[in-house]
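This document opens with one chain alone, in structure tokens, the form predicted alone.
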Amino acid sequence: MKIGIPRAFLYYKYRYLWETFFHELGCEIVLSPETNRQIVKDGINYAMDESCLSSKIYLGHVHYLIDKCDYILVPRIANFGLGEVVCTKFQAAYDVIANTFRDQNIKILNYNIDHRKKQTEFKAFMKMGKELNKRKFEIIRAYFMAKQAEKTYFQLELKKQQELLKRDSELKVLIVSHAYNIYDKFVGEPIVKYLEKLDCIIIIGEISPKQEAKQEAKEMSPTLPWTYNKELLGAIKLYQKQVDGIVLMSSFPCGPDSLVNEMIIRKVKGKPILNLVLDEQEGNAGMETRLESFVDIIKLKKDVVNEKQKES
């Protein structure tokens, strides 16, 4: 059995809860590739205009998968309680897959989480499981070595981050964006590898501990409905001091984001912040002059600082 996952979206915050879970009841898993030029032009072609650079390039992976397995991996995933929403684009991604690619003999796996409607993460994976032809212990047991799994890879990763917090002589830079924007190579990879080729320590907002980031949260919006955005929001109030410069990046036209990321601007005092809104467009040369000048910012105002603790 060949599960096709889409190598975008909510990949890049689930994947070792996937990619464990159907490695457990032994499926063969086929990834899309990295994003390139190729499959955000596909994406493009089969998006409506008003969609997301996100939903463009998921759109693109999923056209990519077509016949190469026997499902395709398509999560829907309304909310997590009262209050705890997502995107519309996630409670609405299987329906849009399934339209758009109704006459191309599409296979998509049922995953669909609603807790208002007592549709748990639990009871997507027991009927994924059984969708696939498993037997309920081995469906349990494939969940819980996948969460297990998620849970340590996390643990690895903030243990990871609190060692770069430590290093305090160098530029450390908060990317506040979602996992699929940072990780993907055609949107937010090129952006970490310049900051890094202009010697920044890179802090990944998404890096956080998830409850403490939420509560974070609530000080500065107690009314703000996306889950994904609390994370993010709280995790700048956990690394705000840590840090010397922060960078909003989000895809155009993302509604949460750019709602969100105003609210960052004009709350958060006392770090420089730079706001990137990428799409399909976008050049390099000119996102590489905006994070040179970024980072010669925060660079005097390190310097500054230093020089006023000396002469006190």
Given for the second form:
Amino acid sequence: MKIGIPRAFLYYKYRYLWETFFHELGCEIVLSPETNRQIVKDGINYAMDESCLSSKIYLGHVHYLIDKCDYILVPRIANFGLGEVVCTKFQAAYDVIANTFRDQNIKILNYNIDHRKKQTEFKAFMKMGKELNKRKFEIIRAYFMAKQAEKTYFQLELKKQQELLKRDSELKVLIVSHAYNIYDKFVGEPIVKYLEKLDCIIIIGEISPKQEAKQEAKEMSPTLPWTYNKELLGAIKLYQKQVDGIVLMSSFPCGPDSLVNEMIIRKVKGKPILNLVLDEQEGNAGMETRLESFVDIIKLKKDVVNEKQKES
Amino acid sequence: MKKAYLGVDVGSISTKGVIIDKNNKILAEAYLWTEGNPIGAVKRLISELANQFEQKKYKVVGVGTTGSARKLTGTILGANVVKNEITAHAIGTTSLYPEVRTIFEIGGQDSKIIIIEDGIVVDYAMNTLCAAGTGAFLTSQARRLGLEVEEFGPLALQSNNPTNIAARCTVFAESDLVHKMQIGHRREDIVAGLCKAVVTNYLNNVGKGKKIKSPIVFQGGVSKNIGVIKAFSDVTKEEIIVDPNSHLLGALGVAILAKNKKSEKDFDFDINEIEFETRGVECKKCANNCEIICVFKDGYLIDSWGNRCENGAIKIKEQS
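Now show the form predicted together with its partner chain, given that the preceding structure was the form predicted alone.
Everything in the complex follows now, all chains and molecules, and the chain you saw is the first one.
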């Protein structure tokens, strides 16, 4: 049994969970390649004009997997409870994919998370296992193995990041961006690489103790509805004292980010913030100008602070 | 022979250059249109500078480039500093106005705000990749009104009642402007309204959340427009300083950076006789199909860029 997983969108958030689960069930995983120009092009062809770059890319990845596997995994996530919603793109993903590719013999494996209708992650994975004709015991075991693996990896990532945060002599830049943007080869990687070329240490907002982050976010905005944005907002609070600058990176025209980033710029004080909005355009001179000048500023600022400390 | 330093700022619309001595005094200056051809513009710029410059008395030992074509022109001129325009402008402006706290800049396609404390840039913001409310916007609206953009400022000053124009998006602004024209708003009111729209758009977008403190220096091509200057001082209730050389400050800044750089290299003004050519090639080594730009000097490849990975890196053969 081959399970196709599009290497886009929620894959970057749940990869350890998904990969371990299917592996434990004895399924083969077919992963679409890192985003390349062809995938972006295919995605744009299938997508609605007005949807965001990330969701266009997602369609490109799904398209790549058609006829290469038995099932394609397309989860649907509506909410994690009252006041805990996600972008409607994730709620619509299943239907959008099923409709867009309806003439192309696509077989979707889906799971549904909708806490307000009592559809929890555990239930969702049980149903998914059943669809694959696995026994109940096997599915439960695979799910808990997957949860354990996810936890282990998260802690490992967190530990690595804590080490980076301790490095005081270098410039540290916090990138606040959804996992599917920052880890994407086409969208986020050029930015990360360019910042590294400018000798910056990258702190990733997506890597944070999630519960703690959400608690912090609540203090900044008690009514913010989007769960994934809450995690990122809280990460700013957790890391802001240890970094030299903050880069907000989102894909055009992301709805939740457009509102949340606006709030961040107004409310987070004391650290230079750069707001980067990425689209399909490929000329990167504009992007480089913004990043280079941003790094110049935080470098100068750090030097001045260091000098003052030396004097006193 | 005294030492001198060259700064070149190649923007989307105009190309600027200065030569300074060791005291930052401007020895030669030039300003011309880029006309979509940065290589040609730089060549014309260099020959114009060469004419004004006493080559017997001074020797250019450092070159800096800035502006959106800084990389290409940096390669061509063999620059020892290639710096983004935000840093260059901040340095140029603070060299003339050490007290400055806020720099407004509106150029052909970019707009930025730079906040300075004690002579050091502490914060800045730049427009997102959309060019709404920049010089390009004013130029295209001028065309629609049958005016030269240079006539804009004086005409705007004649208005007592600027028309409200939505300037959040250039396309929307254009339809708004057409409607206002058709229902009989006076031309000077519309022009003044456009200047005001540029200012409110700028302050709401680029300037949002920033504490604007005086002294304020306004620069970039749009700072030549007296209507926009007036709109800025109306809204901020502060005096707006515009240097007579405001268009040259980026070039000045990068010339100063070249001066501060330790490495020195003699610059040859004869680039007019050298054939520079760029060629785009598509790297077919992976699905990305990157467009790689190669720069040739008299037929020899001297630099290339645009590849997303090492596969597309083009080796540069040492020229003998």
